[in-house]
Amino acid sequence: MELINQLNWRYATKKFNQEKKVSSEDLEKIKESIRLTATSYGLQPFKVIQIESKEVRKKLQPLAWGQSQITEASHLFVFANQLQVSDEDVETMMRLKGEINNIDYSNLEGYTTFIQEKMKEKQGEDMIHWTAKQSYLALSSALIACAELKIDATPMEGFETDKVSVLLGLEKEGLGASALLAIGYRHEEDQSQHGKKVRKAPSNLFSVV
């Protein structure tokens, strides 16, 4: 698989080349990989904010422990998970499912109710953790797409989530920042690119029952 070579090639880039920018064509491919990612019940309970403003990125940097990738990378995404999933959210997605697959919504109402009841079982922090997990599935898809396109990427949890959410006005939309993703092209001075990838041996990672 060529993908294995590409995943071996990628690493969490520490220093980006500010002169090289990701093309709009490749950017759309990455965003499409995010849109097509698998999520539980297909609900996609998150939003991805593309930070174009240099001023906003400068304000974000101190909230992310001063990490240079925030301002140096070609593009920066904020993955924001929903703080709650409402009955209306579920119904909207099920109606979309019916529309795209030419299924009368009446045939989906039972499944809709089932999902709505499952969502009600998740309250407070349980819901937030669950939707954050869904956003991480999308983050993973973006990382794999970047590797295939030979675009460097750095997933980031090291930031003050509450302050980032306030800065971007996410709570007004019922969202909370869950992860950041900086993408671009590695700088030749980034020493991290020369290190060997460290992963557990297959025998320590997989088991068969």
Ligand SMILES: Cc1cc2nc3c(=O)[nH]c(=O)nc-3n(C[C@H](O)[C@H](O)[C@H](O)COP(=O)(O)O)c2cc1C
Contents of the next structure:
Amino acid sequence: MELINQLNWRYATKKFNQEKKVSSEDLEKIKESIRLTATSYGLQPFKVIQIESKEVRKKLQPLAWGQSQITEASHLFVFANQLQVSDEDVETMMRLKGEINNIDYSNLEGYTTFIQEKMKEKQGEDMIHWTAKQSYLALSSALIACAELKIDATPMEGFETDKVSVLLGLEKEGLGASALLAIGYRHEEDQSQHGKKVRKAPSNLFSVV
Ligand SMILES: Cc1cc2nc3c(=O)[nH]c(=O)nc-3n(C[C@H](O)[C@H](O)[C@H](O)COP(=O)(O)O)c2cc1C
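Alongside the form predicted alone that was just displayed, please also present the structure of the form predicted in complex with the named molecule.
Now the full complex is given, and it begins with the chain already shown.
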């Protein structure tokens, strides 16, 4: 299976080659992998912000433990999870579902109400954790897409969430930063590329009941 080779090839890149940029075609493929990711109820309760401004990337770096990938990678994305999922969010998604699949919305109202009720059961931090988990699924899709495209990537949660959210004005949009993703091409001097994969043995990871 080629995917296994690709997953062995990828690693969390520490030092990027600043001369090599990801093409716009590849960028669109990575974004499409994010868009197509599975999420609970299909709600996609997050946004992904591409940080094009060099100035903003410079400001982000000290908020991300000074990590070099923030300024040196070809592209940087911020995954931002919703702080709340409103009735309207659910209805909008279900109306879209109806439209795309040619289903009258009246047939989806029961399920819409069910999801809205489920969302109300998640309060405060619970909701924030839940939406952050959903955004991590998208992060994982992007990592896999990058591996297939032979694009290096670093998923990052080594940053100060609140400060990054303030810098990017996320709270005004009802969002908080959950993860960063730096992508580009590895620098030949990045020693991490020579490390072997460190993973639990299958017997410590899987069990059968
Ligand atoms: C959600 C998440 C957050 C991470 N945060 C950072 C980070 O802030 N900086 C970094 O250099 N690596 C970060 N990593 C990379 C992990 O340390 C790395 O994926 C793990 O050690 C496994 O190694 P590999 O990805 O090179 O196979 C993160 C990985 C994940 C999945």
